[in-house]
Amino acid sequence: MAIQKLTKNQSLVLDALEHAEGPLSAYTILDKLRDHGFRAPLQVYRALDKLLEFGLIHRLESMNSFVACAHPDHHHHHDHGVTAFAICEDCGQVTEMHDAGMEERLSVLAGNQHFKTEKTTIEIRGHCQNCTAE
């Protein structure tokens, strides 16, 4: 996939996610960007849809929120690969992880069921090192 030129709204949404302390919902993004001319949720959702398509952000399904991709230069992994997220229940920290072995194993499992995988996202919830040390 070629490098995409982002629109102003896409750049603003991406910047908000890159500078966030944790995952953000679309409405939180809207609130953060009101001073930049955002007025309607649709503006945010359109930008989010394109950023997802470009592999620059991820949607955390269980939280209905979004995070900037930790490896945007490797967006080709997001087309069909497995992305796992460790989500801390205490502080909300999200860590993005990729593992070729896990990806291969899940591919075999799906293939054994004659299932064609389009996207796999794994969300692991627990407690990060900082929160368990306290």
The other form holds:
2 protein chains.
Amino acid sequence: MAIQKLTKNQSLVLDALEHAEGPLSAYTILDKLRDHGFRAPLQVYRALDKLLEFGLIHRLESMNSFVACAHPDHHHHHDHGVTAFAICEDCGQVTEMHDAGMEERLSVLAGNQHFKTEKTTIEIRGHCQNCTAE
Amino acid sequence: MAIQKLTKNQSLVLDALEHAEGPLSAYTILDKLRDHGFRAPLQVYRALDKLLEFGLIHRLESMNSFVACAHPDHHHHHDHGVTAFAICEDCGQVTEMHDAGMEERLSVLAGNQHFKTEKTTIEIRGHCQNCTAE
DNA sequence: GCAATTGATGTAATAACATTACGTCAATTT
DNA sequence: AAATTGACGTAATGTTATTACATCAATTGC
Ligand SMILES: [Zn+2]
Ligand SMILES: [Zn+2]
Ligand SMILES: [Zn+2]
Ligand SMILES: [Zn+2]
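Switch over from the form predicted alone to the form predicted together with a further copy of the same chain, please.
What follows is the entire complex, opening with the chain shown before.
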């Protein structure tokens, strides 16, 4: 699919996420965008919903927050397949990972249960290389 | 480790989860236990924290709720390894799955990033066999 | 036995996260 | 031009989780 034209609010929210060091909660985004006219949570949540739909951002379920997609051809629609995230509990850094072998195992697991997968969440909490070094 | 003696509140919460059809939110548990003297969220959250620690229940991050562990030797401490959940969005049924191949892939993924894993969340949202049949 | 510590509990208040409801407006379609 | 659609603004409310403080019971050390 072609480039997605974003509305002003959507662009502001995406921008906030892309320039952030790590994942942001919806309310943190709201605070960052008050100077740009944001006043209510719904302005953020509506933009987030669309950006999720476009595949430009991801939601981290285990921490109720959001990150910009690390995929290089951002600002385009594309299929992610299954995405796994490594989340450092010390510094907050998030690494987005894709792995065909992982997808295959999950596909088999779901198939065993005759389960029709719509969306898969994989989040690894722990400590990144930097924060592990003594 | 041996059998864990549970406090009254912990037993009540575990019981509520074991007798539930599907996952329950903390506040739903609170409502179910009002007749047993529960008055405040903290009574539930404290019990949930301990039950999670003992490995007797699981938290489903993608729906902010909790399920009793499906592992047969429940009421004992045991290591789960990595657990994946298939969550039906139609009927709410949750299936707990374990798979060595999946653990291996996750281990490799984390290893590639020199990431030290503490806890892994895998949740598959979709439709179970019953809810898929026409 | 008794003081000190530890762990569980009760209660209230507050914080953090998310949605519903309602009205307006601009662009697109018919 | 009317109808439809999609984005937006605002207020109110609903849901999930934590902080703070006081009390009580069981255990530990002397
Ligand atoms: Zn991505
Ligand atoms: Zn780190
Ligand atoms: Zn289990
Ligand atoms: Zn189902």
